[in-house]
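Only one chain is shown below, in structure tokens, and it's the form predicted on its own.
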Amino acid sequence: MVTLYDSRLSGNGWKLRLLLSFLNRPYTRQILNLAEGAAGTPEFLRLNPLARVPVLVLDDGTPLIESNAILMYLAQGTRWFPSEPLAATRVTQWLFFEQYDHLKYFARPRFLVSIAKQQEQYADEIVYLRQIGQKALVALEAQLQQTPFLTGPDCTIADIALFPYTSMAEMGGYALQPFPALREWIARVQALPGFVPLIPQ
């Protein structure tokens, strides 16, 4: 059985728990308290020298890092990551988009506004991040006006990668009301069989 190392509020860890649940794949979860330095212990640094979650440890002890790379690994040979080259490339495009144009601009404001409660202290940084993040929301809305999911009629790991921090965008001060297709997409993902919330009920 694989072991997932993540934290209670990690959106990147949530990606992997979503896919593992959609795949009905059993796993063991190790929840790290990042505020107490759990990602900096010698034991964890042997798994990921970058000292961040998530990490997926395979049955043979091999650690995998980087959430989107792990999504690709887990989804190989399943409907969540098509094997046809063009379809696979369309999925991969959104994975790169999530890392370059999306992740930081949603995860960081969420942390500063709703977790660290430091909105006033980092007001200028938050404004800058939201300006760039707003462009990502426009791009997502444009695509989702055309297709139910990001690459077509079916949910893939592209949607799973972009779902957590997009669905939590309001925690960072974003307004999702102007993006009806995006809000419908969020509801569509939440309605999928096997969907799990960030914090288990």
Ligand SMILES: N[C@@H](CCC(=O)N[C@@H](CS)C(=O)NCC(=O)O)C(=O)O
Contents of the next structure:
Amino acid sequence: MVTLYDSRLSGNGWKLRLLLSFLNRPYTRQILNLAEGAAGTPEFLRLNPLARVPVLVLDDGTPLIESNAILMYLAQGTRWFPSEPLAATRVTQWLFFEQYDHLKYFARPRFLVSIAKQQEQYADEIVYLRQIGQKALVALEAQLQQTPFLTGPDCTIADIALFPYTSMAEMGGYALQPFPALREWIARVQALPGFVPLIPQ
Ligand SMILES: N[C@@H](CCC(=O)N[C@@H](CS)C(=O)NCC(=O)O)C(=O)O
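Show the form predicted in complex with the named molecule, please, the one above being the form predicted on its own.
So here's everything in the complex, that chain up top.
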């Protein structure tokens, strides 16, 4: 069975727990306390020298890092990652978008505002991050005005990659009210069979 190294509130880990659940694939979850430096131990650094979660360790001990790469690995050969070249490229395009244009601009404000509660101390940085993140919301809304999911009628790992930090955007001070198609998409993903919340109930 695969082992997922995760933290309690990691949106990147949540991506993988969503896909594992949609695939109905059993796994063991190891929850690290990042605030206590659990990702910086010599044992963990052997799994990921970048000292970050998530890491997925395969049955034979091989560690996989980078959430979207792990999504691609797990979803290969399933309907969550189409194999036809153009469809696969459309999915991959959103995975790169998530890492370059999205992740930091949502994860960091969420952390500063709602987890570390350092909004005042980092006010300028938060304003800067939100200015860029806002463009990502506009891009997502434009696509979702046209298709129910990011690459068409079906949910793929593109949606799974973008879902966690977009759905938690308000924790970082973003307003989702002006983005109706995006809010409908969030509800659509939440309604999928096998959906799991960030914090399991
Ligand atoms: N690009 C990486 C980002 C992973 C990441 O930022 N993980 C966060 C938790 S969500 C982390 O471990 N942060 C601890 C740190 O950077 O010190 C991915 O998509 O997996």
